[in-house]
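The chain that follows stands alone, in the form predicted on its own, written as C-alpha cells.
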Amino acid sequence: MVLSIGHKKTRTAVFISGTGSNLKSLIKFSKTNKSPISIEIVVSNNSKAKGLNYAKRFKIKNKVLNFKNKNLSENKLLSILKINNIKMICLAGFMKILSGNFIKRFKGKILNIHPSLLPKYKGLNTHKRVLNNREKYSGCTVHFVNSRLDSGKIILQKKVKISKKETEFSLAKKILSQEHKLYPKAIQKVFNL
C-alpha cells in the first residue's frame, strides 16, 4: 500500500468498544498532513462507549452495531464500510472478534493495537498476566489482522519497563500513553512514509 505524494488520503474506519483514547489520537493524527488516512466512520459494537463522544466532536459519523447475531452485524457493517468507500480498518480496543470471512474482505488492510509485546500476552487481562509472571517488560504491539487471535504480522512494537511498584492501573496508563505515539507511527510504516 504505496501513496505517491499529494495522493488523496485513505478512507479509514476505526472499530471502538471503549473510552476511545487510540481513536482521539488517530483522529488528531488523521488531521495532520503527514497522515495517510482520513477517518471516515467510527463503528462500536457498544452504544455507551465514550469514544463515540470523539467522533460526534470531530463530525465524524457513527454507528453502533450490537454483535448478539456476528453475522448479521458483519453482513450490516460489510455494506456500511461499502457505501462510504472503506479501503482501511483500524482496531482500537474493539472487543469482538472479526470472523475469518469478514478479515478476509479487508486482507492485509486491517490494523489493531495491543497492549503487550506480541506475541507473549495475546488476549485479554493482559496487565494483570504480566505482572503476576514478574515481567521485567512489557508494552504495545501494532499488527495486522489475521483469523487467528492477535497473531497478525507485526508492524510496530514499543517496550515499556516494568518498576517494582506497578500495579495494574499504573502499568496499564503507561502502556496506553505509549499506544497513542505507536498507533500513528505504526500507519505511516504501512504506507511506507
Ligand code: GAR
Second form
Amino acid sequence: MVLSIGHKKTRTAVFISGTGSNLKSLIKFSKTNKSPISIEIVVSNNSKAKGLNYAKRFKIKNKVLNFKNKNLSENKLLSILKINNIKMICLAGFMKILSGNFIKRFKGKILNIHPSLLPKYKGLNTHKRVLNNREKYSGCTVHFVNSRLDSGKIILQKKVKISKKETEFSLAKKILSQEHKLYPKAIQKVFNL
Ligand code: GAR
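Could the form predicted in complex with this ligand be shown next, to go alongside the form predicted on its own?
In what comes next, the whole complex appears, and the chain from above leads the way.
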C-alpha cells in the first residue's frame, strides 16, 4: 500500500452518521503508539449524530454537511479535507453514498466497515436479511471504497456464529463489538504493520 508514514501519523478524517461507537474505538486506537493514523476531523451528515459528542469530548474538529445537495456538500468537504491536510478517510457508519468523483480524489485512501461477510449482504438492513435467510454465520468486513457500493477490495473480515435465539438487536450488538477490534487491525494491515 502506498500510504507511507515515516514517523508521523497519517492525518485521517472519520465520517459518521449515527452513534459513533466505531469512531470511539478508532479515536482510542489513534492515540496509541501502534496507530499509524491520527484523527484530525470528524464529519457527519447528521447534526444529531450522537457520535459528534465523541469528537467534542476528545477535542477533535467536527463538521456537519447535510448532503441534501450531494455535489455541493462534497465540494465543501473536499476543500475542508484539503485545508486540514487529510490523507486518509475512514467511513464508520456513514450512511451516505459518496460520488465517483469524490472517491477518485481519495483513490485507495478510503476505508469502510460493513456489518456483513462481504460480498454477501451489501447495502442496508443486513442483519434482518441474514436472519431471514437462516444463515449460520455473519460478521463484519473492512474494505477499500470504490465507486460500487460495498464492493471494494476486502482488507479484513471477522466471522461470528449466529445463535438459535439470535435477534436483529443481539446480532447487531455481537457484530459491533467485533467491528471495534477489526477496524484498528485493518488499518494496521493497510500500513503493513
Ligand atoms: C456499524 O455496524 C457499521 O458497520 C454500520 O453501521 C453501524 C454504525 O455503528 N455501517 C453500515 O451499515 C454501512 N453501510 P456506529 O455508529 O456505532 O459505529
